[in-house]
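First, one chain by itself: the form predicted alone, in structure tokens.
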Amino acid sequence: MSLVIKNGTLSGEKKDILIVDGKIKEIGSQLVSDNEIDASGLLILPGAVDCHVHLREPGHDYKEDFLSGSKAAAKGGVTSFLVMPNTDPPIDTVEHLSQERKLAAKSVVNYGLYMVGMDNVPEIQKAKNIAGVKIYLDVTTGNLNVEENLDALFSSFKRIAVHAEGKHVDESILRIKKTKNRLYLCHISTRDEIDFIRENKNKQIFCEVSPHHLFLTSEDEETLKGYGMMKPSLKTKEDQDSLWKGIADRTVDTIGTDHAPHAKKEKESNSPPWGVPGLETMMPLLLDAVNKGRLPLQRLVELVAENPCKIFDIPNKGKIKEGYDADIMLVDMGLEKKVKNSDMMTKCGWSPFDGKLLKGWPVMTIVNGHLVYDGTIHDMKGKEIEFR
């Protein structure tokens, strides 16, 4: 099969892209397929590879599962997504890890798993093929944090992601240092956090940022309600502030949504979870950044796509490459729309965002060649990912 993306802008040149059985084969001008796109006026970028993002199944698929989560990620210009093991049961045991491949068979993006890391290092090393161990030193949703074994943990596995807040983050920083591993600190949000991850950083250690953070702080909280409750919780505008500066100076290496929906009726509960979804506005929120000049559209390619492939050693993936994956998200510069609860993908149907009016929106999204999303999500599958 193959399929032609004509006239689109790559690197700020007019270019057409041949695809041939899922791949990139060509990138150059007059090129012919019988299946054509029309990318006049349109970017051409590497589809948004999240590496931090809660589906909630098995257990909780009312709130989300990999079919009502995987439109939300087409929808959204996420080509590939990695998905936590906070789950009921959790991703903790081989055996779990199996059942959670068959659920996530239904995606229509590329996907990878987690497993948790607990008292369970034997499991761990039996595994194959996982994204990374996810290690939770502060509460959050499933109540899974571990306060012993963590030596053994941290050295389980070659990558592992942590929800660390505060003294944990320097904490797991000298850690990951006693071995070879790689750490990546998810949903970094404060000022003191990045500072001392700026000051201890080396080729072990990669930070992430999340979009509500980026975009909301405890101000929001106020008007938000429990729609604005997640963990790590909003914090100040200076905490803010000081996130921006990490994305400027490369302390920060990606942008990951922490996708984490919960039913509306919980939200608005006396004890609403913690959570919010993202997947839908993740690259609109960033795109409009772009067009107010707070954020170069290289460095988002890097933070979205690039540097997730590195850290997680995912191959030909991140970028628009003769003989990479096409993986490919078309995008709309110049399209003005408000976020809007009633257009969401997500089976939660809100958004923390709703009513934020945005310029910048993919509107074309392709997985593993194929067309998956132009407005309506077409019936395609993604696949597993493959880590090195």
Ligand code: DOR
Contents of the next structure:
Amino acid sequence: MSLVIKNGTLSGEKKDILIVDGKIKEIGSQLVSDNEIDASGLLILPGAVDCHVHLREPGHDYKEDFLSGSKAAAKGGVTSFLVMPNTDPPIDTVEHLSQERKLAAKSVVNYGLYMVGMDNVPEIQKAKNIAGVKIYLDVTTGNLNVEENLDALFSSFKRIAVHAEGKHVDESILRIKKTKNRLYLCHISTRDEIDFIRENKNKQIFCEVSPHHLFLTSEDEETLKGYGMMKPSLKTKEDQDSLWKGIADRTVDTIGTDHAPHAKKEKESNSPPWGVPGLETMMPLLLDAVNKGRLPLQRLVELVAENPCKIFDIPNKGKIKEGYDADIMLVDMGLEKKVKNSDMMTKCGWSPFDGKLLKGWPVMTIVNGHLVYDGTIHDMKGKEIEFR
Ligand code: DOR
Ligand code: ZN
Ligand code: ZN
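Starting from the form predicted alone, produce the coordinates for the form predicted in complex with the named molecule.
Complete assembly follows, chain above in first position.
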């Protein structure tokens, strides 16, 4: 099986990319194959690796499942995602993990699975090939927050991801420093948190921000109502500016969607659940920011592809490089289009960015050397990521 991407733009130069058996075989010019994709006028970027995605299988697959969520990913230029464990049942045992693995086989993009950290350290230690252990230090969807046993949990695995807000951020940083493990701070949203992270960052500590905190503020809550409710909540313009500053000075390491779909009916109810979908809009929002001069393209690639692979020990992904997996997005930087609820592939069928005009969209997505999205989704299967 071979495929060549012809005349795309890679790091400012016109290039062809030859893909053989799912890997990037050669980057050059005048490369040939029976199978060709014309990428003239398009940017070639590594597919995004989203470290923070909630699908709802098992338990609430009317909101999302591995197939619908992974189609949304492919459409959004996300070629791999790491899936959160706050399902029903939660992914707290090796048995639940192996059930989740069976469900995940439907995914059209590559995937890794988290386990949740509660009172289950022996189960975590039995588990094979997990993305990380997710510890909930605040109350959120799934009610999985823990207050006890935290030192044991922070020592239980080499990659610890936390939902931590406010003082829980500080406590997590102090706690991980007592171990040799890595800490991945999910969806950081305030100036105080960013400032604390900047001062206390070392090689163990990594910081994620999410698109909704970068592109919406608490002022949008009035119009969005339930559709603007998530944890952590939308913050002030000042907080938002500090996230962008953190991106510029490298306090921030990754951008992850925190894709958290809920049904329209639920979001319009009196007690809307927390969460917004993000897989289809992350790249268009960020590419639009590149077009507006807010974000250098190379920095974007680090945030959504290179750094996630470094932090989560994912080999052979995150770069367009000979020998690497052929997980690629082709981007039309000139394409201007509105986000529309009716275009959404996520089962929840809405976006908090509905109506927003954005310039710069992924138009084709290649996973493991197969064209999975080019305006429509083509049937294929992703693979489980093998963590180093
Ligand atoms: O808004 C959120 N939604 N925050 C979380 O921490 C969980 C997520 C979800 O699973 O719905
Ligand atoms: Zn969270
Ligand atoms: Zn989350």
